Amino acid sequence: MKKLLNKEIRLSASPLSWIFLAGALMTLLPGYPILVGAFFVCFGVFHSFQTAREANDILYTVLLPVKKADCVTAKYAFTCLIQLLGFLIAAALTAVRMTLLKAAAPYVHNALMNATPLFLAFMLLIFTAFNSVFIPGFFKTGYKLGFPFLRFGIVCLLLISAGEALHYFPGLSFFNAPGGEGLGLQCGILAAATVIYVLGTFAACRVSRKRFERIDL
């Protein structure tokens, strides 16, 4: 899995995957819906499934003497290492929202979602809508992408509609807070969101993998 891990890395990765990480400094935007960024990190991921798919690679992978649905583990090892990266620039990011410029006016007076340990866990839960929606529905036929990523749009748009509408709910105001009230919640929602993106990306892959070995390139 590690060498087919470092062939996802050095020859089917699109460079756009890496440049689009750039999304993850979206945290430190005012006045802008930032959980933008989490879309953007997955869009880049998309690009290097189109790449893939456009250089034949599924079908060069299945051909090496490996198990065909190890070329699905890959994709997700793949996948989870540039959200990952994506997660740990928006979590240092938020960090210094939250300490160093919470006082900030741009902050202080932000109507949109502000970094916080919330925003951290709709960036997870977008994630896990796009391993769990869009890499299964790609390997459902090992080359449409289209719908599947339509299909995962969609969930995300949802999802950043659900995170900048939450603080206006009455009593809830104080997940906007730029200094972290009620920061322990916050916290709390933070890792049921990481559970729930472990446990999700776990399950898609097993789906994603029983999918693929049906398939006949």
Given for the second form:
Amino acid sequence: MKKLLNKEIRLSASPLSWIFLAGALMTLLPGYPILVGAFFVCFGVFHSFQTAREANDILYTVLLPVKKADCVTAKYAFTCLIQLLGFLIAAALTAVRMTLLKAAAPYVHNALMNATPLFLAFMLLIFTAFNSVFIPGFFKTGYKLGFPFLRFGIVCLLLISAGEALHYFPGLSFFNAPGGEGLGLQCGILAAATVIYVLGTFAACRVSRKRFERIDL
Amino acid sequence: MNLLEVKGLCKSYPGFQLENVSFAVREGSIMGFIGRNGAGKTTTLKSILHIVHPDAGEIRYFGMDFAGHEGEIKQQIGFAGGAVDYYKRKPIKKLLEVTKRFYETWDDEACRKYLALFSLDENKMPGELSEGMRVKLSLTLALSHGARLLLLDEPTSGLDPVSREELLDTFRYLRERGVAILFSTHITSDLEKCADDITYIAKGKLIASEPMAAFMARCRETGVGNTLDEIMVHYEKENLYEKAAE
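Any chance you could show the form predicted together with the partner chain after that form predicted alone?
Below is the whole assembly, all chains and molecules, this chain first.
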């Protein structure tokens, strides 16, 4: 897998996958739906799928001395690497916002979602949606990208909307406190989202491997 | 010893059927795989490589089933499907660097030798090369890891006569060292120069799979033809005007 990941990084990856990691910097933006940053991170990975398809990467990879299905696992490994980097950037900035900048006026009076553990949990759910909606959709054919990404886009929009709306529900405004209130609950939700991300990605990878094994290239 | 055994290979597509194709490639031999365009040569090769899934049939490499030994088998085979059609915008040097990491038996010296033999500049990108030069690059990748079996789909198409002759010399050199080569082509003169065995398919059906000398002798005796071109024309020429009128 190390060799395949090296191949993904050196040959298949679009520079945009790295550039769009900057989407995680949106975590610092006040008055902006910061979960869109997670979408941009995924959008960057989408570009690598597109670049790989145009470079005929799948045929090149399946002819290498690896199992055909490992081609799928390599795509997941690269995707998770980018998502992990995006998550770490967002987590570091969330920590900054919740400590050093917790009293900053733009965050105190922020009508939209503040950076909190709940935000990070939603970020992981968006990543899970990408891994379980877009990637298995792509590996149904090995070349169709549009509709799988559209389906992911719809799920992503719903998740962003849910994240933004949650703190407006009665009794849930504490979710949006800039310094973090109900931290125990929020961290519990983040832990649950991490479990969902890990299990969801593993399950989606298995489905994608099976689908890819079945198709004729 | 047979390095590749194909038994009863079947694959159906709408409008095309590959039916019960069987043949074996011996160690240290060159097998020509002929048939006109659309006869099923590429489908057969893709099925052998499991790029497409056969509906039926058995494929064994080095006495092993493909399933369960995929990585091990691919280490020992080289495939060149015509011109390099991937990563056309990446430098050849980078492509070689990434590819070689996958092969336990990659030979840098052999790679340099073939790059020099084929006059390939590794600082160029495949997209900057002509079709013929990309075929040579594809062969360089297939030949640089000491494969015991080479599966080549139209390797001489797009090559100039001198390069084709050099390539056939390379095949003969490899055969002497025990490498088996299966190559599909419709440039039949290439096969007449170097093939030991021949497998001929027409419209997805196996016409013959036997030693080249025996096949040619049989066709000469039965009046089918004296050359592979004549034999193919005998078996497959259709009257297009009659066909269009049907």
